[in-house]
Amino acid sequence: MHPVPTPPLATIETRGLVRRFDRQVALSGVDLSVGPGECLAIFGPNGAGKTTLLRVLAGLLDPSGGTASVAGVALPGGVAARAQVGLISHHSMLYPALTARENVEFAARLHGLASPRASAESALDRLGVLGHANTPVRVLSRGLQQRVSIARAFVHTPRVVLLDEPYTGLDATGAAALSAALEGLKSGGAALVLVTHHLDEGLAIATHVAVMRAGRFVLHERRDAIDPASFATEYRAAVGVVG
């Protein structure tokens, strides 16, 4: 008789999950598991708690109730559970007097790794930038830092990868380089959390999808539940839009 394979432990978890505002509660009791190699895309209207659940799962914010994990690190983790996370967010959050390189350069000396530069222009390589890599960001357009900065979030190979409207401001040529770059992350084991507006790019890349409504899952499946041509509907009906 065989044995009967264990599942992989996952990598971000979190149980009854709440987060509060004062008086407002942003997330209210989220549950969810990402394995290695999975990616949950999270859809939902604004002000549904998305963004602050990624916040949470980064360490950059605490939970006000039950309890998360990334890579086996309880949250909030501090420096052991944040050198597990690449966090993607349509702001930049480069240093703008500083060239892509350097930017990514950074981050690489702020993670360790032991080639700062070699993986710094690998990272820039992997999204088409490196040829902007003595470039001051500040003079670089929209679309050319997004994609300086995803390369800085993706330097350190990181096993837990979220990401918040990542798209925003990518032309085609971009959003083709970030849509390799995840599935190779995925490839490599690694788990995401991709946050987007747009169902189409979400369903493309994701093994789960979810979506929320007043800081809360009220939809739940796995992607190979979900008919692509009926998922607008399901949607709207999800989140209560009529018609």
The other form holds:
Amino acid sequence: MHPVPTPPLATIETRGLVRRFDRQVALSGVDLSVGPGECLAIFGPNGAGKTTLLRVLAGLLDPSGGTASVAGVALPGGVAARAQVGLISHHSMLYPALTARENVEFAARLHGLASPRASAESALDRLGVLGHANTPVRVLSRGLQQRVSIARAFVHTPRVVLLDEPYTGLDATGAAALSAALEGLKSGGAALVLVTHHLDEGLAIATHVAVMRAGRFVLHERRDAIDPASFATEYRAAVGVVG
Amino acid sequence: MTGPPGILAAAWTIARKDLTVELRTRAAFLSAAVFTVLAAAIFLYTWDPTAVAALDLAPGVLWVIFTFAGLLGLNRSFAAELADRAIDGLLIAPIRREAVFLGKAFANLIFVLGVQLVAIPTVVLFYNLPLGWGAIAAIAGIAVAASIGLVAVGTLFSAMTVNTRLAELLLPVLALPFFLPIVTAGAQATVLVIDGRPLTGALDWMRVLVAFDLVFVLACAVAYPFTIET
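Show the same protein again, this time as the form predicted together with the partner chain rather than the form predicted alone.
Time for the whole complex; same chain goes first.
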């Protein structure tokens, strides 16, 4: 008798996740499961609840209902959960007066890395911005700031990576560096959740795909079950766009 | 990796970052220093020396300047985190929320002490106060003791008001009532020192200040996590 292989424990898991802002429901029963080395790409129109979902998983917002866990820690999970998370959001989360190195080193120190300066330089190097390490962030272009922001989010090699439109503002070199960094994190066993409006970008890296509308998943498939050629049509149908 | 830092190590990291930002921009300190000198000058030119002696007026002037110049820096404390939502970077870091408060408060304390370093000699010079080094050191000690409580309250209210549209107006409105007992004790102790009375009287007020410091620092550190919208 052969033992039945058990699937790897999910790094990110939600069951019936609900988040309300006063009487407005932003997340309305989201179920998801992302294992080590997997990437869930979430598409959806503005206001679908994508960013709220990431902020709940990052520990910035508490769930109003249902359950959620990251890296085996139930949310709200405090310090233990946040230690495993790297977040890239619409905002750079950088201090304009500090240099690129100082910004990333600051994040490294808050994560308790043994060699914060070396870790910061390594992260900046991976994103191709080590040459700008001593430049104040306020004088960097939007694209370079985005790369520094990504270095800040990845400096502690998180097990859970949450990305909200990470390719925005990046040129081809920056986008390639980000893709390489994401592939590196995936192959290292990190679980990724990528929110984007760009179907091609999402499908290129995803192992699972979801479409969100009005706070819930209206489509949730494995990436290999999706035909990229017809996905745009499926997406429009899922979010209720005619034509 | 050695694991997330403890509360004091994280607080120091945040304070050092805030002080570096302030040193680079000097935005708040220069404003507060200019305010200090201008306020002292306005009090000087509206003062009638035949009606009120310098020794009677100076403590009040000093504490009015301490209070309002300090508010200038406290206003910026959390406002600086709003640009590009840097505050989110702090809140997703694996540190206790109280460390964010303590780090901010420590940086604010250094800021306020820097302003006092300008204010004390300015008032002593403008009002030609006959103070020895001992008295100046005593006033500095009172100022430090009072600043701890002022900064604790001011940092908490800065966090509470930063997301409101009228933050710069709301902060003094909310914080000043809590400043009153500290400013009262500080001003009373300063009067005794400037008048050249025995230091035992000033020490009694110092004990009151230390008691307020303990209560406000603990209460505000515990209350801070509840100001964060989650």
